[in-house]
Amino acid sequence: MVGPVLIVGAGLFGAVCARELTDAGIRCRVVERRAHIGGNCHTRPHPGIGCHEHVYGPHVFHTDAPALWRYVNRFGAFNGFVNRPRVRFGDRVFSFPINLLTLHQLFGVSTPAEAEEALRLRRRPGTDESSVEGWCLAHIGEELYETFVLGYTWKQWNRHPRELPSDIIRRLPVRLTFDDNYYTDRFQGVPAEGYGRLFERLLEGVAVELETDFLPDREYWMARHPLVIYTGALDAFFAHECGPLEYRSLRFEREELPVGDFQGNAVVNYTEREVPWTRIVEHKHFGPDRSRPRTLITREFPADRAPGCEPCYPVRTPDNLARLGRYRARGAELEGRVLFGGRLAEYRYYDMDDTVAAALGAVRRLLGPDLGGKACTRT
């Protein structure tokens, strides 16, 4: 394989590919539409508050794979942050994800056996589980569904949960212990120096051009690079010729406040439909320095995909999946010329560790067994 390789997008998939190909002696160029590297993982420092702002929402790296954990720690030490969100519903605050303390707060139960009996009495066996609502009623019952899922999900997807496929809720943890760690993975954290510094190290020695949109000059770029690794929106690459793929997006409202601590936690979800935001993030709680007399919060508002709003969550309805199949068929015609990778180009939700693993696997396949094995096992 010879370069130069053009990588479209300086997010996690693109940056890992750039690092591995560069280390294998392949010249790379990265073009990024936005004014920063890091994609939606981008953070920026706020020295006066002593924290890094997660600009596009919080990103906690978590994995059960020691090799992936070692890999990301090559580019920045992670601080061991564990995500323990809380839920605000009306005037009450609940432990979340649903665990024994949550069930105690709602039902007064105190032991796993009591909790299991409380759930058994509230489940609706025989309910059609194909929708979010049906799955919840069958597995957790009406009260938990209405407190934690109904309003939040309706806001997030702009659809009633009975209109949404159950695969988007099946990962919801329900625990009969007091474990309130949102993730079950052994390794968790955020970079102590922020994701911005981590991406700078990933892209060290790589030519990066910011505020450069690949799509208007696609033919120009492709004529000059034998291989393009494309991480942008799949439908945009093909000028939406099969119709747009639907995404939900987010709008952020930031506020700096003259208080030392606004909510006492990094993330508080607001699950009532009447509250327009889905959660409030208080950024100083992702790091150890919480002594400053000011704090920074971000309210997240679900939004439709629109100019100026980054596509975040693919809406994998049957119509969208049918369009996806047509776009994938078009992409297969470009095999060997264009590699489509990452959450936007594959139209799927990726956890960060899955993104890193997918990028390493893609590079391994590109380089072949000799160079690929050498380039992707230095973890």
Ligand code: UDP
Given for the second form:
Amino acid sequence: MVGPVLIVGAGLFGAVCARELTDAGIRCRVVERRAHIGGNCHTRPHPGIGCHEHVYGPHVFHTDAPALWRYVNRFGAFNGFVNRPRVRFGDRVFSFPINLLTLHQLFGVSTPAEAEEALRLRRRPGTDESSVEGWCLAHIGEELYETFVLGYTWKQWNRHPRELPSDIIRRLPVRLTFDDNYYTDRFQGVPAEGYGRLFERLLEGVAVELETDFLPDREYWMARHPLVIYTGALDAFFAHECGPLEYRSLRFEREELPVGDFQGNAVVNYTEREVPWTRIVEHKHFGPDRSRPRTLITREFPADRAPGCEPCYPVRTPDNLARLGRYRARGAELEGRVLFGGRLAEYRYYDMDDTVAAALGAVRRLLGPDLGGKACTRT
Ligand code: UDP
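What about the form predicted together with the named molecule, after the form predicted alone?
To see the whole picture, the full complex is given below, headed by that same chain.
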């Protein structure tokens, strides 16, 4: 007898697959190593402070695709939160991402034309743009690079920005207007009732087993399920047989404070190398309720992947990409049996909307003639 599709991981990729397969009449079973659903998007309510705590760092959903925006809103209304982080560098606070106000604060310019001229004088055209450092020197020059990128990126990735590929930094806009929206997409927000509730709705009617680790019993699970959708770290699936794939992790230090407002904003980045954390998140600023006289903040410390620190970011350096190639080849041998999906298993720096789109695409391909009714039990 064939069994249900096994989905390993109740994060965004796994949960969207589970929803779509279930709605298509295919039975799914989700196993999740942690004690909660939602992966690193997980939030939990903090009734005393009247907010949702982003347990693994801030997750702001943003997309330019109306269909994806409609899709996520099916599982819970999003509030109108717009991410406008600020940067602390020494005693100074800067508008961020780099925009006309930032350039005013740093160079004293006041108009787009003056800002363009200030940048032109500082850019170093002809610099090799393949690294983060090279891209920054070519596009924004040394002062902006040293104030906003050098220390933060070095801390975040534990490598000098000249050793990191520039696609990491190309995500960040540089604007000659006063627009300080972190994203350029048309739609963004966080779920008004938290991601906890959103994932409960995504997984409604799906069998989910928490605190159930797939990897130690991989053969057992594989033997009982014709198809496994695996969303964990790719190297771990293959018992690290081609060497470790590097993932950057985060350690979080949370603190409740007897003040109504600690920093006046949801996210403040600390871009100096000497400050050990990269950012402080003040959770109440994601939602409308700021009335309580207490607040909750989380300091984020970049960390190596270690027990107790969840892998978060693929480190896409040439060494790791070479190892990734070997793991992909191993994965290809399992085609039709195991589908590797999501940020960790695909080893891609996906945003949330990319993850949802990738999961929807994967299910669409699965529901093609190969799978429908053959490998899986239809309910
Ligand atoms: N970055 C930076 N300074 C900042 C914020 C970001 O140099 O103040 C760089 C850093 O290398 C980071 C990348 O930009 O890894 C992408 O930042 P983003 O905020 O998109 O990262 P995430 O939210 O995924 O942690």
